[in-house]
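Single chain ahead, written as structure tokens, the form predicted on its own.
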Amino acid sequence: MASRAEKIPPHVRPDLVWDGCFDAFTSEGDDPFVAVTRFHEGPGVFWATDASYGRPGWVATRMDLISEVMIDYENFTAERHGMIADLVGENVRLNPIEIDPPAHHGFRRILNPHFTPKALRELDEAVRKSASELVDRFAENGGCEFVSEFAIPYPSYVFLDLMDMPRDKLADFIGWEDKIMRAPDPMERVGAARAVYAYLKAHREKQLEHAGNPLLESMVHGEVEGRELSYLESMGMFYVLYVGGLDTVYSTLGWTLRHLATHPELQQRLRDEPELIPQAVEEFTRAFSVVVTHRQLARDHVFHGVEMKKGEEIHLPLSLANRDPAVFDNPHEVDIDRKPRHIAFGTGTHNCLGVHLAKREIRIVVEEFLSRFNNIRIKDGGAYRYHTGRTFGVDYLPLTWDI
């Protein structure tokens, strides 16, 4: 283990050092989104001795600074050594997430047409069917454990349908995802990541002869700079679609349903005025911005008077941007009338490819639960549980309702 002194480089000003564990700090209390925003009381950027998995690094705490880092790919690169490469043992990058411009644009152009609102409208029926089928399993029980019975399998169903994969792989995908994201044993994470990679590799090979749909066709035979995608570039796309929408969607759904279950007046308003649900989804994603992303210093750089060195990490908790009191009045209040301009899905070149799909998934879930159940609430004596880390997620949410 590195000593405290080894985790504080000489160029870091003492007044910017925070000697603590980010994950432990954000886990204090009942609400991690309130806990994390205590960082707003300090500087706009600081050095944490344990910013992520025991590693030190910078943390940005304001909307304007986080946005600037995301936009400035010349100084803050996404082209760090890929986490997936370490896990699977091949030099693969999440494509196009871990690739900066100008190359980024060519890869993004291959995928963009499949994730426009117009293109995704064709998925509406399938996404709604996935939600309805899951709800049918517990609708007559008067309640459910929302996370395990709905929030986790739901985006996995959507992914399997999107990729023309059999639904009988659901249990495997959920198990692999859980180990990759949360297994305390590094070898468990490696094993799960390699199992996913092997399955995606086999699925890709099937498409080489006959792609099942236009999305798969583009990821296998798409062209960039006048040539066909390489094997690693193609696998990077397959993997990014796997990791991109599972953990974040299920996490956002957990916080959204917890909020609705504790605010019956909002439930009823959205039942009475269902046309407000899309703007409510915007506010839910602002208030419950679950991702902590990061960049790496591409070169030595002075950022708003703070000296930073090449290779250092800077962490960007989107909850700090989207609950910034300098930008939002009463930032902890969920107000569906505020119509926020948030960055829950990032900003700049690397904004989330699947933003329209994610919003569609969340909207359909809210519509489904509010139309089928009345007085949704947390079970008497039930207490929810959550985790922080790179994603803030609900682990356990016992709900009950009136049919």
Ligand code: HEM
Given for the second form:
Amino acid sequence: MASRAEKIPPHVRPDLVWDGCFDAFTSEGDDPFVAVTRFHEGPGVFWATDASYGRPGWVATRMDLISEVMIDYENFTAERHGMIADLVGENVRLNPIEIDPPAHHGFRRILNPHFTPKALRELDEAVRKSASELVDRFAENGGCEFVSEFAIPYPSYVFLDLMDMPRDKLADFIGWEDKIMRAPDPMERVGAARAVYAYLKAHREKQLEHAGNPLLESMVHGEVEGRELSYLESMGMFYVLYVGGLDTVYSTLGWTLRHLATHPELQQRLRDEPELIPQAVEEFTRAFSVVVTHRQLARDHVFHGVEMKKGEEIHLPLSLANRDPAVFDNPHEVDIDRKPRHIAFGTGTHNCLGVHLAKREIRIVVEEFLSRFNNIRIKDGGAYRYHTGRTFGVDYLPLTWDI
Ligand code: HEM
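Please give the other form, namely the form predicted together with the named molecule, since only the form predicted on its own has been shown so far.
After this comes the whole thing, all chains and molecules, with the earlier chain placed first.
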């Protein structure tokens, strides 16, 4: 293990060093979104000796600085060569998230038309069907363990529909997802990622002759810079659509249902006025901004007076942007009337491709639960479990209700 001195390069100003572990610090107490905002008491950017998986790095703590890093493509790169390649055993990059502009635009242009609100309207019925089929399984029990019985399978269901894959693959996808996200043995995680990749690869091959839908057609035969996508560019898109919408959606749903289960008056207001649900979803995604993304220094750079070196990582906990007291009054209060301008889905060129899909998925779940169950609450005196890290997610949320 690296010593403290090895974890603090000489150019890092001593007043900016925080000798701690981001994950441990944000897991203190009952609510990680409150725990993380203790960083607002310190500088706008600091050096953590354990920023992520034991590695040191910069952490930005305010909306303005986080947004600035996300749109400064010259100094902060999103290109992470080798990470996914090592995982799946092929020289692939998440496309377009690991590609900087200007090349990024060509790939994003291929995907954009399939993720507009209009294009997604066709998927609405399938998403609602997925939600209600899952709820049917436990509706009569008077309760469920929300995470394993709903939040984990649901985005996989939606992914299968999006990709025109058979719904009976659900069990396999949940098994793989569970291992990728939770297996303690790294080899098991690698094995599951490779199994997903192999399945996606076989599915892609089937689309070459006859694509199951316009999105798939674009992902196999789309054109960039006047030529067809290469095999690896195409696989990078298949894989990004798989990973982009799983962890994020399931995590946001966990916090959303936990909030509703502990706020009966809000449940009732949304039951009485369901037309408010879309704006409530907007506020839930602000208050429960689950993503901690990052960039790498593309070159040596002085950022607001802070000397940074090429190759260093800078972590961007979006919860710190979206609960920044300089931007939002009472940032910890979930106020569905505030209509927030937030960056839970990122900002700049890499802003979330699936933002409209994600909001639809969350809205449909809130509608489904509130219309079918009364007095939703947490079982066992409110016990729940969560994790922090790259995404803040709920691991265990036992719910009960009156039918
Ligand atoms: C509540 C759910 C979601 C949240 C909070 C979320 C959040 C984000 C964020 C913060 C980014 C920007 C990351 C960065 O700049 O480093 C992003 C990018 C992206 N997301 Fe989402 N996401 C969600 C759901 C989805 C879904 C359902 C999909 C599936 C289509 C998806 C696909 C993507 C893709 C492909 C990108 C990369 C876009 C690019 O680089 O141009 N996301 N998302």
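Take the two forms, find the largest set of C-alpha atoms that superpose within 1.5 Å, and that set is the rigid core. Residue numbers count along the first chain shown, from 1. This is a predicted model, so every value here is computed, not measured.
Asker: Could you tell me whether the Cα atom of G381 shifts by at least 2 Å between the two forms after core superposition?
Answerer: Yes, its C-alpha moves 2 Å or more.
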